[in-house]
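The chain below stands alone and is given in structure tokens; this is the form predicted alone.
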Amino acid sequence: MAHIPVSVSESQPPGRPLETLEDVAKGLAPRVRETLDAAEEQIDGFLSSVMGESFEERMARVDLHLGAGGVDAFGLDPKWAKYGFFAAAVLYRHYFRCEVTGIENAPRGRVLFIGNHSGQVPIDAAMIGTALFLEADPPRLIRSMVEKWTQTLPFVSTFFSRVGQVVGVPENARRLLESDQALMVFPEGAAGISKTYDRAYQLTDFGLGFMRLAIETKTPIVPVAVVGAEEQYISIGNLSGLAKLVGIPALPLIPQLFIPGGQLPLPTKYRIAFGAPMFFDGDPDDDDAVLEEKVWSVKTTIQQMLHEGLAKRKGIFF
């Protein structure tokens, strides 16, 4: 007997048409709002818990200048930044379960926070921001000045101007004191946060156009020791002509990143402290040497708190 073909509409029983995306897509709309306002709940309720208040009200407590579209002029979205200190805080309270000195040394209006930088990757950055935000009274929103190659990366460079990160350039470190901002600067540089370990603590050469800043903008700094931040990514060498091939200020060789799980940091704790502000007048068009004597204060006043916080500590993950 001949095969008479069926089509698809009328082989459904009737009542059932097919489902297209779009009316998949309508089913799951609901829950998909369901699953992102309970995520929202359980980030709202996990911030006011180690805040005593929620995001919103102790962000406003912060004095910032956004504009029509909610951002500031250098990109900050607080929504944005909302998530980031949901991240940062979940690290900072419970995986380098952060341990906080000086923080009343954090004046108010603008300040320079000048630190140690190390690492492989800019955690401690992130870790002395979030102490900023959390414990500090009134809370401070620092901006840190990142790399310009980082700009060039997809995705990264929209999120790091998001969060309050800006473009390390002269012209941007002086707008935002200008305006009262806190700025967190690492005078070390790339040389600085991929250091290999056998320099573990060990300060490279500062550079000089923080102080020539501070100096312009009658601005106080703040130093800044970070120990525990050496020992996340443990680094014994440095790939410098691959890094340079593809453009990258350093590309570090560390072993643990080649163990299963080792792709995360070290759970090491983090002791970040805060010291006195210090105050710097003259010229910031003074002679190098003139300078370097400022900076040098500046330096050895950090490498002694880094001696102070390794003496006391008794263990790199507690």
Given for the second form:
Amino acid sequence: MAHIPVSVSESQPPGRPLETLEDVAKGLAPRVRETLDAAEEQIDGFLSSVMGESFEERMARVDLHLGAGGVDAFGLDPKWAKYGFFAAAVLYRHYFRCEVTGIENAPRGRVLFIGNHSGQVPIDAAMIGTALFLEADPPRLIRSMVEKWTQTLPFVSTFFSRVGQVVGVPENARRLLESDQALMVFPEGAAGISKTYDRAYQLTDFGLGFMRLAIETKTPIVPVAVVGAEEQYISIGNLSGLAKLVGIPALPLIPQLFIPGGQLPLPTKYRIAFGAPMFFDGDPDDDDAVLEEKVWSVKTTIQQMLHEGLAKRKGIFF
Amino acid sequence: MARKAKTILLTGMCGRLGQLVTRELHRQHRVIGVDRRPFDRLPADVTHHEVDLRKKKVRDIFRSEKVDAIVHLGIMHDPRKSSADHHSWNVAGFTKLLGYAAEFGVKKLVMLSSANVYGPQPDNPQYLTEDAPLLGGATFSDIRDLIELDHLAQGFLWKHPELSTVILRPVHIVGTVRNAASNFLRLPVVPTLLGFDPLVQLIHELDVVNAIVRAVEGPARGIYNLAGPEPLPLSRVIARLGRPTLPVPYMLAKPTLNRLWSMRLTSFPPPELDHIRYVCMVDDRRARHDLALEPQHDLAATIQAVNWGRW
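In place of the form predicted alone, the structure of the form predicted in complex with its partner chain is requested.
Everything in the complex follows now, all chains and molecules, and the chain you saw is the first one.
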């Protein structure tokens, strides 16, 4: 009788069913947690090595007001920001190998960073933000204004909010500056970022809104010029009709997207220059012509910085 | 017995908020309630007229009593009643009330509106101020009555400088009250929209009561947003309540809710989905300054108050 082979199920204690899905999940949970903890350690290690202090220490030096809900007034969550900065810092250091000049020009308190917008995908904003968090002292956490239609996109809208991006309406900008935050604005907007390669490094029309805002809130303007982003995606045309139909700002024609691996931006070298702060006063409700003159001076400063950056660089990729 | 400071006519007295306001006001003031519903355990010094606001009987109350202040909470918002019923009750009743206020020398009018009149929109500024346009009706027609009432009160505010009109626009009120937001948060499994997690503001019902009392007793005049404690993402409100969530893609949620609504299986009108998709937050700096209002209930207490009204 003892020789009768017993099947696996019979060897289980009576009354206990085969392992349920829940048991499997319970068994896996510690291993998943271990893996996540290890990843978290890697992230912490990398961020500490590039900043010389831990992310939490650096974040504590940023002027940020977290409420009891764990987010700031615009939904920024330091936990999400950490992962955002990790991803951006990897690109910043190893992919685009950003070279930054004039970062000491970034003042404390309220400031408006005005830059050229390029490269089809707003990586330039992420790199400027990363530069100001990693390299400025004290670190600055810049907020930028995102297109309103991004709020209709699932995940994107939540991600933008948690990493400190705000919807591009004047009320939000005013509120941020009044609470002495740093704000990034690209006055060229969608027309700037989606420009075709034949117009690379030529600034398109600047809106007047940022100047009105700066005068109204008495905020210094720091011009920023990014060289290197124009070449990450070479656009040869724009399907504006189709874009309008789908309801997005632009639909660039980028040949590299059709080559395997070309979906990634080209690993150009980014050169980010911060200019001296510019101060403007007057009446924010002045005639457009008066404001245009002031905007013109900012625009020519940035254009000049772009020319200098282009003249200085020896290659697009190095 | 001490003399009562003011005579206050309160509409919608028998709603949950109305009862709280009554209990808060009746010790200092003479409170006259107008409501078609019965009042449970009515305080002895409160008069209750079970009468429709549109009836002539209401005028008789004004003729026989010297009413100093009117608090209007009597806004019907049963999503299942026909919109014609709503409209007639809400707009006709309030118009009558405004007429009496002007005719009988009332000094104060407090009207409870809602931050929902601004409406959740993708291009909303993070914090809406009192002068923002009331666009809530663009997608959600059931809010149009309240918007119209708010506009009527605004018109009255400018037309009658001798009378202090106060319009209060609180964010989602939680506590024992039953409104769409608290009913939603009380669901055993709370559905959310996959990939959307807007910041939300909640206010404790007693903080709203406090604001109403301040508005009645103080000299303030104008429109005031009431924001409650700090905002937080919707997902965290649900997490703090310890309820599981069920994230549903918007593309699926909308037709499903439409279906459930038409089969009368839910009390949530489909356009309200926008409330868990986009922000509709208000700036309450004006109330903090003019009414000296700070929320007395912090975020933890406010969130936990959702459970009070659970059945």
